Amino acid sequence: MARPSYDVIVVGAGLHGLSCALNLAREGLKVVALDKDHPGRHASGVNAGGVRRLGRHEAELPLTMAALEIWHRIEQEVGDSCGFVACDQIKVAESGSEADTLQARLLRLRELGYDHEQWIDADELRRRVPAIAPHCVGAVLCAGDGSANPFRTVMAYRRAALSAGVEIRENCPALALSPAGSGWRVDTPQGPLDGGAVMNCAGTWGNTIARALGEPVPVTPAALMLMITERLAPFLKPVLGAAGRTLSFKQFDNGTLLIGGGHRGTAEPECNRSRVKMVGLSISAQTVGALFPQLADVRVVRSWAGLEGMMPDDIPVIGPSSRADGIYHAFGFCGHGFQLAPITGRIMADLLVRGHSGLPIEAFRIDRFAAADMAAMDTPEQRISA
């Protein structure tokens, strides 16, 4: 029996694996996206939900531009709301130094033509968040950002993939990359599959096959935290971050409230697993209660953590393979990319079918790295396990 044939094998179907799948689908293509587990196992499906533009490195700006576009219509886009909600971001100030940083970010985002962040004062705080704590002397406001359910828009892109013709294998890890004709063939436990390109959609584990064909990047693997709290009554409507503590904080319409902003837990890629620490939980507590102290006795009733590949620039790598003709990257989303899905899927479209991209991606090449960081492996036929 011959193997499948495909024009695309995408490896990885967490959320950025679905929509390059979705839009390389939509383009009249036959694509499979193969999964060591299932999709929305790991950052994809346990991430705080963000849909902000504010406080984005300068790179990711159009291309954040772009996706916020598409989540104001992102019912039209997989048949489902993802639970996504807009609202405005807030980034508060604690101090004057604080405040004087934020507002130089803004001059410089001014310089580049944006506008979408703005400082209100702490009166303006104090409107928008009552129970904002007295010591906050102001903030940045970025109105008509919002935030969205991850584990529902996961499995949104998902069906939507599915109806569009997409092949999905899940608990089907992609085990070794070979050329095989004029493309590419993936070894996996269900037998070899050939395809004409292959996009490295893989997440933490997106190194193993960019390490496989001779191109490594510096991708740490990081255990993100989030915690929940128990049920309280309506206090706070924008989703909120500070500008000198890591905090990503939100109150659902159910009352309860989630906590977060990068403290990381334990990372364990080779066991597939991630461990929260009470420590850096206790942190993410102790910010809450800075800015709100009305909340220090408030229950937690549960946390987690999710696996994610963290950049040293804090960007991610997006593009062609510089070293394999037909193979594509897009991982190393640093715990910011939930919101950049959408776009993302269509700028890798556009890159296999068209050439290019619309959109400004070269600070993301993964050969940026290479200088300090390319091994000695000269052939792309390796094992990988993604």
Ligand SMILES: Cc1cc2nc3c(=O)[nH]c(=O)nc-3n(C[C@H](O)[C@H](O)[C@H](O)COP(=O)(O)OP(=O)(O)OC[C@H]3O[C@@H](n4cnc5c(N)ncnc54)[C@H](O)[C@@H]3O)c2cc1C
Given for the second form:
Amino acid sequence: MARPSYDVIVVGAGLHGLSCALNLAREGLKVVALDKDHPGRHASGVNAGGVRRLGRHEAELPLTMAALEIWHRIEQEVGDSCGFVACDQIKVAESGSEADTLQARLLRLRELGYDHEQWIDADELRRRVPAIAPHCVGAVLCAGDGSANPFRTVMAYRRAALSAGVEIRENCPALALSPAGSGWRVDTPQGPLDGGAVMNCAGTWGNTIARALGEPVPVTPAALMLMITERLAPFLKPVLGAAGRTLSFKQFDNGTLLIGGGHRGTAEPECNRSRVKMVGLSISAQTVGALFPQLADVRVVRSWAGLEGMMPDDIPVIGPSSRADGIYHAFGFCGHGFQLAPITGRIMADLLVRGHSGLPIEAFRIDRFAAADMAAMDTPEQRISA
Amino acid sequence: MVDPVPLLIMGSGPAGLAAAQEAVRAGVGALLLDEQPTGGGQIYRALGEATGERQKTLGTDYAAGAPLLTVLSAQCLDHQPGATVWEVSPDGTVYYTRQGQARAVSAEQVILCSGAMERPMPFPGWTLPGVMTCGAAQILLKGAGVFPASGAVLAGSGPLLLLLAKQLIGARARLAAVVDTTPADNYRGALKYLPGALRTPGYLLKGLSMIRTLSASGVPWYRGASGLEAIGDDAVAGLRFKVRGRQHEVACSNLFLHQGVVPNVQLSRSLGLEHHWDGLQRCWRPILDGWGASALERIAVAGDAGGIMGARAAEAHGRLAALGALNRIGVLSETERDRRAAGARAVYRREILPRPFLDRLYRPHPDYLQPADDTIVCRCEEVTAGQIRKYVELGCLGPNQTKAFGRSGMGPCQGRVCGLTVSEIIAQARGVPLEQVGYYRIRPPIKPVTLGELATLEQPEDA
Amino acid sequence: MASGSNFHRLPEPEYKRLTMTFDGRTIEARSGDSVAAALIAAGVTVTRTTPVSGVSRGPYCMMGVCFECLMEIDGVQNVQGCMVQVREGMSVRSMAGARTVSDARTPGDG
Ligand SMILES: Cc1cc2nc3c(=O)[nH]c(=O)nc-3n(C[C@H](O)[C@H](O)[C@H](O)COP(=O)(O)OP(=O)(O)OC[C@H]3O[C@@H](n4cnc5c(N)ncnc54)[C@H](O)[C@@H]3O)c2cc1C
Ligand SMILES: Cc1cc2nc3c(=O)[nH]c(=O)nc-3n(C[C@H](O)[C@H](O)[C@H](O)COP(=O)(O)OP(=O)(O)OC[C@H]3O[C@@H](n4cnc5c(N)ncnc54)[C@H](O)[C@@H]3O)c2cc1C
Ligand code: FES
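Output the form predicted in complex with the named molecule next; the form predicted alone has already been displayed.
What follows is the entire complex, opening with the chain shown before.
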């Protein structure tokens, strides 16, 4: 068997795929990244751009810290600012019991040795967000987080990957995966590709590959929704969330407001699309109304939904396959993978080149789910064969 | 619990009114929504309230809408003017705001009759206050009896330019000039379509009468003009242009532009319907069957929203779409549908005969499809043609990508005014056919809705 | 119609006269007028400055498409003036750049 034509085939050229491809190519490897559509077509290009450590799952803390460090020097990393601006993230408590919950978390973070989240009282909150409704009792603040322009970030990663020698194939779905010599063969409509290793960065569709290898995970597709308003004179600096409601709320430099929340639209990954549901947007509008009643006559000009893979434990799959040598997974980022993308690529390159990552990734193992979780899952996705 | 309505018609222009007539005739209680305060659409705007004086000024084609408008008083029609539709979902749920209250209503069949809008005509200075569309001048006349008594220049190309000139002259306005940008070779290009057009000669005869009025009026009439530039500091003060290499400048206090109309496809786009690029009209139209039905079972499109066809064809098309919808909800048998459709189908076929001739004759001048670098194309976000070209150099393949770079199409008009121009520019810069470049992905709400309205949205229970 | 306007009205005594204000100045309108039409008839050309570069703009399409006619109408900012009919006594203001937001209403202590 001849040497495979690529060292690594990356399936999925969203931000995680591009970040993997970039880091691998910088290790001197020959890399091809495939996307069934084009880079940024899905979650990576349409998300809220929140670069947030605030409220992260404990398992993600080391990764989110390392990722933030790259974000602060993103221009060096990929040759473009990606529209990154540093700003505070705030999560408000609207009642005493919400404040208690937030403070309990702060204690836990201190035990773990983290102090990036701080409590601020009602007066301090009002000083930082003068427009906030008077009933809010306090908040958690995370200084030094930020936000970036998602599509611009994808384009920057794409350009950086290309100039590091990565080959990017668009409109090129991976259709089937099979062992070939010491590596793997990926069938595509553009012909078969042979690679020493395969990285599964297929986002919402990550399970198609995991399942083909006999290690499916309970990932469910979700259509996360965002809406954006007309321009307003500046009135809000930090990115704002709420303890008791799902909300992500920020004002861009251009004055528009971005409103997101956990409310979901209709996800149709098998048709490659998602649609907003007005019921959910209506709830987000109510949430904004509760926190900023004076915004009632502000106009929403656009809304959209993006597909994301959600996991029952709210953390992604990152790491080697439990079944097959030479296959690695990084998918299912549960609605907060944008911030992590710069570090995932680093981790995956370390795994492949050095056999281990300096960061703790045990919690993200693909075989962490019990059989019961698997029985309960319901993913109407198309299969790819192995 | 709100029951679904059997038929919802959006838009009360000729297409929507004719659709409503067919519903009434079949005894079906339709809901007719339109954001305007009165029915009639663009051509018959405010006709129901127009005085004799206004009708006389606007001419017989305007007054001809009166029989259609009578449907608005039909018992079983629920006409809701002042209702702005901002989202239609594929399952037939229609979201709209009326008198500050947002509502959702589900319908078994929805007919979108949202009509046309004017094709943008970008050139330096077109964003100056005092520069408006010819349609805007007509709306002033139809809706308020207001007209520019002096100092107005009309510039561009197409029947509406000539019609407006005739109407303003009729109102005794002293026009400063009419500046026609129809390229000379359009006349040659259109010749081969002339025999078809002559089979429905009414349009050509009307055109000739408009030309006669304009010639006889003594208004300076420049033909074959190009290189337009509106000048002025805080408002338009004049128009510069070239005719056969010679530079002209006409002082004006108002400038009215026109270069044809294009379908308003915001809703059909946001529904995700497939659209076909019409190379002759240089615009997109949703793919429909002979009954205006789309690929979505509950959604049909009728009138100019489905492709520019003119008021009479739009009326016939509205009838066909309604009959198709009434058949789909089981009210009319196929035989009955076809029987009732025969007349409308014949009218439709006859009325669209002159289109290829008109479309070719009034094909926009390349100057305004490919504006110069320093011309603003996205008025809301103030993005120039040159910036769009630069984004293409940075790797943008289509209009959705240029959004992320320069916010073109992301302002309050949601890309209505710049969409076609941005796609034309990208196609030329990349050297590929426009079809390959595509159009903005249109996202709901297609008209802005306030957070307060959204928060208090009244929904049908199953939405 | 106000002096200084080159727009005239058709002779239509049938329509009721209404008055409104624009940036404090009294404007005469007729029933059925849109706010934008009444302003144009009265000789108003500029109705806002843009939030992007601050240049002046006025109504452009008069049919709800272009959003150039955004105004403050009876205290509500960024309303399309061409889509709202004049009511007697209406107070209209031009928009200067982006709309504004007030701080939180201070909690009432009585
Ligand atoms: C609306 C929304 C808001 C969000 N906001 C934030 C936020 O503020 N902060 C934050 O940190 N995160 C946020 N996220 C989450 C974040 O966007 C995602 O976690 C992240 O972009 C995931 O990147 P990805 O590369 O894994 O997936 P994707 O971007 O979905 O990329 C996967 C790619 O794989 C391709 N693909 C799939 N199957 C195949 C195949 N068989 N062959 C070839 N290609 C294939 C797809 O076409 C796709 O392009 C948000 C997500 C959404 C949807
Ligand atoms: C400004 C203008 C002036 C014109 N004047 C003439 C003329 O004088 N003579 C002539 O022969 N042709 C004229 N035309 C062409 C003419 O519009 C069409 O041939 C004909 O009116 C098409 O009829 P229709 O029913 O398809 O659409 P229209 O008559 O355009 O009716 C569409 C209706 O849909 C409504 N609508 C659109 N979007 C929404 C929404 N989101 N929510 C609620 N309602 C909505 C509109 O308010 C409108 O009433 C004009 C076109 C324009 C754009
Ligand atoms: S003038 Fe265009 S929307 Fe009012």
